[in-house]
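In the block that follows, a single chain appears as structure tokens, in the form predicted alone.
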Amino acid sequence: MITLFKRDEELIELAIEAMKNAYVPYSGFRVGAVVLTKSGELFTGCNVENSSYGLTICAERVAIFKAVAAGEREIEKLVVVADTPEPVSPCGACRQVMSEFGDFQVILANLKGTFKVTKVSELLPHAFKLQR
């Protein structure tokens, strides 16, 4: 059995206050996200729908685009929580995304305490990258 440090409960918690900042007016699905970077700073994220649903964006890209903004590239965790009845899991765009930055801890939770520890690879085993 796998339990969580303080810290990962911690970020969960950052999380699931990320998720009530959610706009969902369409489907009232919220998510929230937190990253945090291997220097230590901490970027949440929220899911932010919009009526043309491809220009909705996820509560991982959020979080991984506002740690990017601030000069953030080296990402240590993930953390995802949604009111679902199991872990909730990344769309696939978000999965090729975070594999961009690393294949790092993913840790997937729900509001009922169920989680699952898994990383980027498990998540993506085959990513697209490109060969430089």
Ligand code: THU
Second form
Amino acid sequence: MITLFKRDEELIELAIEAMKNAYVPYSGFRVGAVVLTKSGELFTGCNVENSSYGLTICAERVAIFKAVAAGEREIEKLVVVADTPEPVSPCGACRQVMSEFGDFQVILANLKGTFKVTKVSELLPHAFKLQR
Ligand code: THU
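Hand over the structure of the form predicted together with the ligand; the form predicted alone is what we had up.
Now the complete complex, all chains and molecules, led by this one.
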């Protein structure tokens, strides 16, 4: 059995807080995310929907893009949380975006305290990499 470090539990709490800011007038499905960078910085994210549905951005990408926009390039771990029966599983687009920034640990969680510890290469084996 895998147990979480206290720090991980705090990251999940932070992701739950971030989830509260989700802008979800269409799906009602709130997602929260937290990126911990290798330099120790934290970046939160929530999903932001749009009336043109395809423009919606997931919580994971918001958190990753905030980190990158702040100059960070190395991610230590990502936490994702939603109010789901099983730990929420990131969409394919987010998995590809994660793979751009390394093979870091990903903690998937829900509000019931169920969690899954995985990593980018497990979520997206054979990720696309630009080759020339
Ligand atoms: N969503 C995320 O934020 N992350 C995911 O990995 C999957 C889906 C959001 C997008 C949309 O606002 C809502 O969940 C329903 O698809």
